[in-house]
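First comes one chain, alone, set out as structure tokens in the form predicted alone.
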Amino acid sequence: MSGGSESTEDVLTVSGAVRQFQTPEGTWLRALDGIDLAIRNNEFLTLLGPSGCGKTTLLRVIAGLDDLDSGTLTLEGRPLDDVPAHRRPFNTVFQSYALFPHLSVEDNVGYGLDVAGIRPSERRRRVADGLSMVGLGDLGRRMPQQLSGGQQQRVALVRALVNNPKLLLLDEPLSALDRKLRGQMQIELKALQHKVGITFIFVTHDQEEALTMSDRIAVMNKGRIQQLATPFETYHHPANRFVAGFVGNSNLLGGRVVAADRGDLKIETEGGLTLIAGGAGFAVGDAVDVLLRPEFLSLAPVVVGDVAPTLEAQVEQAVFVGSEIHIHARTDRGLALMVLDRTAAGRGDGTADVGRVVRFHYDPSHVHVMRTGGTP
């Protein structure tokens, strides 16, 4: 195992791959529907979203345990359709880690090379290279029930990479650890993947999990990639109402524009609210959907050239969690907010006591626009 160049050439490419299933009612459910997806090689991509949305489908398709109803997919150029999947040099990490009770850590790291038919000498540097590059050279003798879940999740990624896989597959698999350990694994993963150089193709819904590993998210919904983009694209810059709301914590509001001059927009939203935003291709009229995140408000001034846009609503909640308040507001036309403040936090004055009518300052350059009804 080593690290990989820096190349970006596609490694697996999914074109219109179609996956159905039928209900017990009779009728047919696309699990995926139509998805076109080319993956760079030595990138780690996430498929991020809700339950039901086909992204463990399209992963087990990859891995070859699926079988698609229509579309293709290619390896470095390969077909793969008619390749079994103990013939695909991809290997999975389950949620379960899969773990063989009976076996030493050694032996289930080595379980893969044993398979393969690698001479003893080979098989026990590949074992002793992977388990110290994880941490856990000194744990080999060990029985799998003898381990804590993180050191049991090391031991299901390196048996899965001992093989040099040209693609590393995972299942959500750190959905299983607490949220501490969990935090800590998100880290040493993506530390893995860079310094092994494969491609990682990682399932999760949790959306900070693919904020924080990803080279790129594929968000997904009803069998169709919604979004492919980098972290900060994802994020800032959403394609649709579904992935503004999806991924992070978001003030989204429809409305319509009822200015525009260069660039410069002006937009009245539902709830009667007055927003100045950014974004070029809009004209008046034009159904909208606007995003502006909640650490984007503050109950510090925020002056813009001669403008210091506001939005006036009541605070009904405020929780202080150290390093910022937490606000929840609600307009006089009803229209709720939630706010991050770090300013009203060091401050400690009561600006953001239950009851009291404040302004909330914003810069319209964080104000994200989208047109209403936008498909990828």
The other form holds:
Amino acid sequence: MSGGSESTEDVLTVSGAVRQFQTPEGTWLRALDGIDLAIRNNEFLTLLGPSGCGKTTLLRVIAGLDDLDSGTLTLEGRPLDDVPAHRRPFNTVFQSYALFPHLSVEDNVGYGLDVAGIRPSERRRRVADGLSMVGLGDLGRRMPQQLSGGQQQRVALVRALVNNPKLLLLDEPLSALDRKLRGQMQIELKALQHKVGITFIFVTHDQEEALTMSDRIAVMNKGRIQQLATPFETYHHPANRFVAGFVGNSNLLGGRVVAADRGDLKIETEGGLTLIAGGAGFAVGDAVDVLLRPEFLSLAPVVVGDVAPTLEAQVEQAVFVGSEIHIHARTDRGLALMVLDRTAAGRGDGTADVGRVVRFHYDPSHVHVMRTGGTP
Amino acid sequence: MTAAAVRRRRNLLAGYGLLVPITVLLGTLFLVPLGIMVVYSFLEPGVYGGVSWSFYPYNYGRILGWPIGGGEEFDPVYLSIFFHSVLLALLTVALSLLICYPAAFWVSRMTGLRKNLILFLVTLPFFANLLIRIYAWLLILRPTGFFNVALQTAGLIVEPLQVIFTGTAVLIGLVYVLVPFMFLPLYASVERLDPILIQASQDLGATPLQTFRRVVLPLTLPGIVAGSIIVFIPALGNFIVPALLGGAKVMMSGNLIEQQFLKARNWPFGAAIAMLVMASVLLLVVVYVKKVARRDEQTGGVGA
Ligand SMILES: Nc1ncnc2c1ncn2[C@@H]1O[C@H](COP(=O)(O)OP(=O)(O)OP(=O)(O)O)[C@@H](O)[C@H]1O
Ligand SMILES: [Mg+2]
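Please supply the coordinates for the form predicted in complex with its partner chain, as a counterpart to the form predicted alone shown previously.
After this comes the whole thing, all chains and molecules, with the earlier chain placed first.
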């Protein structure tokens, strides 16, 4: 085992993966609709997407529990398609944990070692090490039904980890936990991944979870990967409207480029706003989607260079949460804007009182412009 | 006592209260006749049926070889009939298990209407009279029956096979009659088996055979045990099937008892056979359940 991520070569590649299911009405539903994905050694890759977008299906296909209709999987260059699940060096933490109810915690954890014929002494050691790693050292003799949800989840995790898989597949393993335990487990999981140096593929539909834990995020929708990028890229430079809307809070406006001059764009949006933005590769007349994160709109000017553009809107709701003010505003032509302001939070001078028409400042370099319908 | 303790106590009493009707029913309908049988088995048979009221352990001697006296002689034929019956009953259990186990998996994979239809079909035989159903088998299995005609037409045999009035016919009949009793508990336990557990086992590297031994078998074992017991007991005591399909050649302990009660009119001897059969069934079932429970513990333990 090795820590860190010294190697960036691909462990697993998925290419052209298609999996369809027949619906009761007789039509076909493409749960996976042409997935291309290369998973790097030792990375923490998250599959993020709304319910029903194909995350579990992709994970099951990788694990070998489900077959592809077309496309291929390769593990370190060797095709994997004819390798049955039990011979793939991957282990899964199932969303429902799937602990064996007739086996004790110890025997659940030792299951993979038992079927692999590991010597009893080594099996005992690895089971004990694994259990104590997640703080369940004393609970080995319990039956799964006698554990809390969080404890069961750890057992499921260790049961997969003790086998030293090349890939650990985690299907929303934290979704059943309460908020506090969940936050704690997020940190523990990330630390654990660093310690054991195993590649993690982690499924979630919680964008915050994805942002905090991942090395890279694959945002999925309707059986396709919308964007594969680091959390920072995903948040600040989403590939399209879907990613921008799914990850983080956003003001998303459709529009058209009306002037383009060496990377400086002028965009007219729906609702009659004119926005100044930066962005290369666009020409006058291009249909675009514009993303303005709420935190990049502020009450006080953020002067950058010689331009300090503003948007005018009426405050409809303002919530003071200490370090910042959450404002919902509406332009005179009825466009809703979300603002997360930090500049006026300390002033308390009534600038953001409900009903007032205010100017929101923004920095053109923070306006993210995407081609309409664009994919990576 | 705290309020909670009082409430718990009251619940417990209410629980016992609910058991009263069934206890009375079973007590009168089961225990009293059983007591009569026990007493009868130790009485001397009267010359023209009936009993004379004196202690007479020799009914058992006639079967077991000891004690002997009172004009009774040990005849090993009774033991041999008993062991033959046990063998037939065990074969019945094994065959029904073999038929029902895969079928239970097959049905549990079905959906909605088809599944309910199959479950209905399994219980369908109960709607028809048992005698008629067994008589139908007589027609099927006799030398000029459907079975032999079909084989002859297919050119597989020249002379009709003598199946009827053999142990094979009795076995076929017993399996036919008792298969639903095996299927239903087995199906219930297979249905309860979560497929995700099988996938988890595969995912952890277990071959199909290992998955079967370590996950599927232990988790469906309760159904196997229940099914085996409720098939074994009526199979051992059955007398209609051997009477109709076994003819004069195959006699099971059920027939023997029936014969003693109804034909020989030797109630004490019939009661003695019945007592011995019952005792052995109890013993066998207890041993079986104990053994399975131990096995279950082992599969739950290290390196099963
Ligand atoms: N066995 C199946 N038979 C038919 N349709 C299926 C089957 N498995 C999945 N689907 C369909 O495929 C699509 C993708 O399902 P999948 O379970 O991969 O979604 P998911 O992204 O994991 O969603 P969630 O976040 O809710 O778990 C869904 O529309 C689902 O209804
Ligand atoms: Mg899912």
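Numbering follows the first chain given and starts at 1. This structure is a prediction, so every number in the text was calculated from the model and none was measured.
Asks: Single out the hinge among K166, H328, T212, N240, the place where one rigid part of the chain pivots against the other between the two forms.
Replies: Checking the domain motion between the two forms, the hinge sits at K166.
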